[in-house]
Amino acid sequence: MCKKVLSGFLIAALFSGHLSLAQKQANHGTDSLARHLDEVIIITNKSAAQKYEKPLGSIESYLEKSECVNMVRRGAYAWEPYVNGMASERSVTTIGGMRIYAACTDKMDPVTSYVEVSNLSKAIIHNGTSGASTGSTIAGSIDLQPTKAGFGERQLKGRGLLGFESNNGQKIVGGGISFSQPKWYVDVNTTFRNAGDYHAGGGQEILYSQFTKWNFAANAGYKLGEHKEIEASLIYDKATNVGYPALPMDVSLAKAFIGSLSYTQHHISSTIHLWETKIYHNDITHKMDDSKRPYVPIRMDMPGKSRTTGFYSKLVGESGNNHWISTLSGHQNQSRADMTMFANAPGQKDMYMLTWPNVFTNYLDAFVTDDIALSEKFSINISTGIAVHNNVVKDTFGLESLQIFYPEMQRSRTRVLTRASIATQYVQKNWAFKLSVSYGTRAPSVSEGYGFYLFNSFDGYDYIGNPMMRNEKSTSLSAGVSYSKGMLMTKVSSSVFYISDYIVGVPNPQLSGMTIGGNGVKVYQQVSWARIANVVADVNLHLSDNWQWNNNFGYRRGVAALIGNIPFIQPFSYSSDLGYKYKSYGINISMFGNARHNLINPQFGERNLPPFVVFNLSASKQFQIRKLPLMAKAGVENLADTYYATFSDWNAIPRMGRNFYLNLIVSFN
């Protein structure tokens, strides 16, 4: 039934594209709306390599530069993005518009862990439901855009990457090559990383923080006509021997296959400039095990599997002062995870349970956004979306296990999810003002709805899902003002989210825990409300052609009914970066810090953390070696070897101490 519905949506998307062919030919085209409410982080190009302290850092190091993204860290690998202080269940992360579901019940493999900086061009971050074309969300969305050579003049390009870090002995090797011409293009790239255990400030070794990762990506395109083209992409990512020092288990394998095929047509009519349709499939495998730990109460294996097949079809157009995008999308995901606990004594039986009972998620979505230029100074953006969300528990054993707690539970449940936003922008000389109001809903995640005894090492509880919960709902208000004149550019922005039917784990003393030494069982329930407020300020000074000084300040506050303080909420934080460039040389000195983290919730495992400040230093040089441009960047992180942990470090695991690094990027064309 669900496959038929998905097919129907795909046919409708294709039919809408064919209808648009009857319109008049356009005299110009466009790629997207003016994204005045987006935050764009450039990842792969020359300016990005020069801008960031460590150009060959992980994708997480790029994303945490965002004003609304924090990264929750369980080790040195695969950090979880929190958008506007909210966990990944409340946001949507995509790769090139493709929906991907993680395969780990412990969030050890967020979507961001399956890409590399070498195969991404930029990250587009939406705040709240504004611009949320990839799915219904509350906190916001992150779309990681793959890099590709594109059509153009006949040209061969290539890059080589080499990096080393002293603290954990990380070695980075990679490269890519691309060929483009007017009719077709192809590019491939690969990156390999290998790291041992890192050391915290003062020299303490953080055991089980090693990892090995290999990533391969390829893109190809072919022009069917002057304004018609097809493109294919592939990402293969494999990580092995990944340690998670903040968790009781490690990962022996995390593997992803992500592929897509798209058709694009430009200059369709005077009102429709672009039609793009993409079909995609991704297959994620994740295996947790504790075989490398010297002592555990009981040995266990926890493999997980996630498969997603989907599509989207997008129309971009313009009519008068209206600049609009309409998107029709759908996908089906299968999530399954189980756990085997091995007996310690001969004759005892092993214990087995389904932690994700083979849950199918069927999702169909329609979204429209319109950017209206009312004058040269004033514009308004209106967006709205509606989705049909359906969960089906395919495994009978898993269904019957959950029915122990919810006898009235049905195998299938369908929900309707809605979202809408209205935003305005006014520009007057050196000033710009923004104001937006948004409403969004979301369904419980697979873990929140159908998880079965999922252990949370942060608070020490086993969690049980609740398929009977209602949709979570959020109303948000965002405002911002910026001023730019001469050498000064400053910006202040804030947002407030009021969430009703807030989903959170609540202790149930009547249930017995499964984990040895655990604190008990929490069942996902809904409290009446939660509030999260964010304030961010930037002050940037272009002191001269050679000197640039950037400063950032931020604060978040989150509380909810019954539970009080929401965990993993950022205290007052600050950062400052002073950069100097002269000809082919560059020097940067930077610092960042947090105030004391004392607005905590001990019920969720949080603890008071002292304030800290960390200094970094880096230098870069542009070379020419046999006419090949080479960029070398060297630096030291945590210059004073400070021992510290942040609010977003799981179980307050300390961060890396002093770390010397060297990044080399050579290119040719």
The other form holds:
Amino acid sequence: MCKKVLSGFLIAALFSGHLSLAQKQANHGTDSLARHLDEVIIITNKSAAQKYEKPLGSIESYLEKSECVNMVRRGAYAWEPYVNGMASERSVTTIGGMRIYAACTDKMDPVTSYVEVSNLSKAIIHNGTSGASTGSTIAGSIDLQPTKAGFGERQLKGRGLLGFESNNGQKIVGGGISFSQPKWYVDVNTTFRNAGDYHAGGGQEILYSQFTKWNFAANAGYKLGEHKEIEASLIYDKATNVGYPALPMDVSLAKAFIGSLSYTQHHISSTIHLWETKIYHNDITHKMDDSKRPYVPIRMDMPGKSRTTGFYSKLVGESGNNHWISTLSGHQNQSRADMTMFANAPGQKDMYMLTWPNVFTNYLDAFVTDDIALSEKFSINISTGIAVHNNVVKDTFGLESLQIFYPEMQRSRTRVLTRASIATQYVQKNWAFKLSVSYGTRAPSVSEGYGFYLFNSFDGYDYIGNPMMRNEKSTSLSAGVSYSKGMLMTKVSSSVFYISDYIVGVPNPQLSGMTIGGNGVKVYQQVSWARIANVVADVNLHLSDNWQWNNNFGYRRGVAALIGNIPFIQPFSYSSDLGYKYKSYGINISMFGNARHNLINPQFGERNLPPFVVFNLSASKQFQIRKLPLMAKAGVENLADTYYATFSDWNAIPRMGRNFYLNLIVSFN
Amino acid sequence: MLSRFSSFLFLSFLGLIAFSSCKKETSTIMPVNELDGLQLASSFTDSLNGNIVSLFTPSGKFQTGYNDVFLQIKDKSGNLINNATITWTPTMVMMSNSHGCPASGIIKKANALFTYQGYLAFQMASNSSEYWKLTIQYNINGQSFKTNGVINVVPSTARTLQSFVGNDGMRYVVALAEPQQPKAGINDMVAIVYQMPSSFSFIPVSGYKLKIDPRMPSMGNHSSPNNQDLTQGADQKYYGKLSLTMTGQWRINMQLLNAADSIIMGEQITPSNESSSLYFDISF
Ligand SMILES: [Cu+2]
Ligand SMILES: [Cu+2]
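Please give the corresponding structure for the form predicted together with the partner chain, as opposed to the form predicted on its own shown earlier.
Up next: the whole complex, starting with the chain shown before.
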């Protein structure tokens, strides 16, 4: 629901002239609902001194700030977003509304790994089963919104970025230029990162945790008329030599090309305010690499690719007290991955199989959401969507391989996915209440449906997909209360997901594992139910104009039939953040901790983890060097050099130890 | 969606082509295609009457193990014979003791006028001093003929035949007939099982069972699911299903059971026993 509020805002902002993003962000703070119930993470941030985040931190570190997102970590790079305690196949991650499918069978390249903070303005996190225009989901959705210069006064702007981190020797260099005109705009920006191995608390070097990433983004827009414009955008992202210390393999290349073309028309009629249509294409290449590992039982090549072409067309309108958005969207994805195992004995044939048998996903979706303001204080939102989802296994080799397990399996399968939700919001003076019920469904992912002997290095099992599965269904209930008065701003919210036909890997002792030294084979199955509950609370104190103190608490619990505790569920966690600003200076001290992680599932490789707490310190200053504003931020993370691992660390690899960093951002107009 | 629709159109179009071309072909018989996919492996000329017996195999070679063999007989004026009855006797002429090998009866190839078909399963390859001799007797319009020649049997790349003395004291030959072109997926598996009471007597056994357990020795000896043990079909060969989850080198471990279900040869695979004493190797 939060998303609706925000979209409304965006449109309002669009109409009230050409506000920059910074202004929009400043604006939305004035709306009490948005302030309390949004899940928006602002990434591009022009007054960084007031923010506590590391401006050149990774996208993951930004998303981790969200109360409904946990990031599952397999190394220093490309963390996987878990929305409401659920893995990435249960949510939809988009970039500017574009669907992108990862190209790695081992989840080394979540969609979030193909962007850079410097080209994103914000991440909109839609929390819950339905209401997402980007597609049918169970847990929620994340839309990463790119920054663009936008139309406006004739202006040339530029930015340079420089960053350094001591722990892994990470160097960050970047820059961007944008040029705006009333009739057109163009912008480009690029960021390069290079890091060596990081060190855990106590100094232990975490081997194979290095990475190199280069990202380039460009946008251009042209006004065809007063209320008509076309825009094009391009992201090119290339990561090389990426280590995954928690996995048995690394990545030699992860490359993405993401492009789109859109047409937007405003002020169409008194009821239709906006019509936006976008067509897009993206192409992801993924190459795994075990050549850096000295000991492997068998050398392998595991390339993957994913291509998606799609569109969406969105109408935004208003009639009476109804604010509605209707979206028609569709895409076709092609996912293919294979595996060559090089025989150790000379003269023997190499072994080959298709791990993703060139699966095509064809998807068409219609979605409507309507905000109805019943009174000043009371509003209701109704959303509903329906999608047709079709999978085709294009490769006969792969189809025949899967038919070993499922002789009755067909090449093509079509299903219908539905979703609906009702949410109410009530605002009374200092109080705001929110209550929503929603229902959503999803199709099994490519791996869950068609994966072939995908090794999971956490539980040690080879996973076999199951093309015969039904849709997974979820009914969720969420409620939130916020109260703000004077310097106090507090919020408690909770959600419960009742999932039926929950998809999970179940060991099959009849089957013989392929991976040497593995534990056996798990086949994706559906268990009758799973329940996941989330509670989060914020207590924020605006102590004075100079002092701000934010506190945050979170807890999740997840249980499923047959398997018991669901893995990667956050134990009680807390964070506290005290900031002081004076003129152009800012100082911040923060702490972050987890209680013992003991509601674990050893069958999935989880182990008991002790509680921990880490402290961070930072200082920032805004300089003027020859009239050029320079923002400098320096800090230290994990001040006490604590050795720790969290529930979201794959194979419990330890997190980074003490790290000093320096970020410099220089801008010119 | 669009591509779904276009592929539907495309498929219907293909269907139309197939349909129209079918109609044409059924009206004519095409004797030219009888040897499609086969290559000449050997041919014997009968010096007495000028008849030529030609032997064809898919590879143009005879290999150790199971061989599908196709025959054609031409008279001296070059006409193909369509009404011969044929038998054959393979003999390996060895330094010490000569022997035969499992050989099927010979029948007309399916949908063919002039081509005959049978199989031979060689236990050994030819070498400089030992060779295979094939005697062919045939009868045309009541007149019988006999011709023979030496054929060259080369060793096959993989082990697809095993000759052994079983737990019942009898000598056996087991050979893999199918799959000749294995694929990842479920393969139809066909084998022949012969008892060998003497050096020149080979009798297909009845009511036996071949249990199979395919493994990949180079990958921790993993197996594959949903295999089906081989049981005898109407043509006396043994039929089952072989699952291969990937390409590469597979060992098909086997146990041969007689009609009373007692084990004639082979052992179960266990963590301490990685291979049966009865096995075929497949590599693709
Ligand atoms: Cu990968
Ligand atoms: Cu294998």
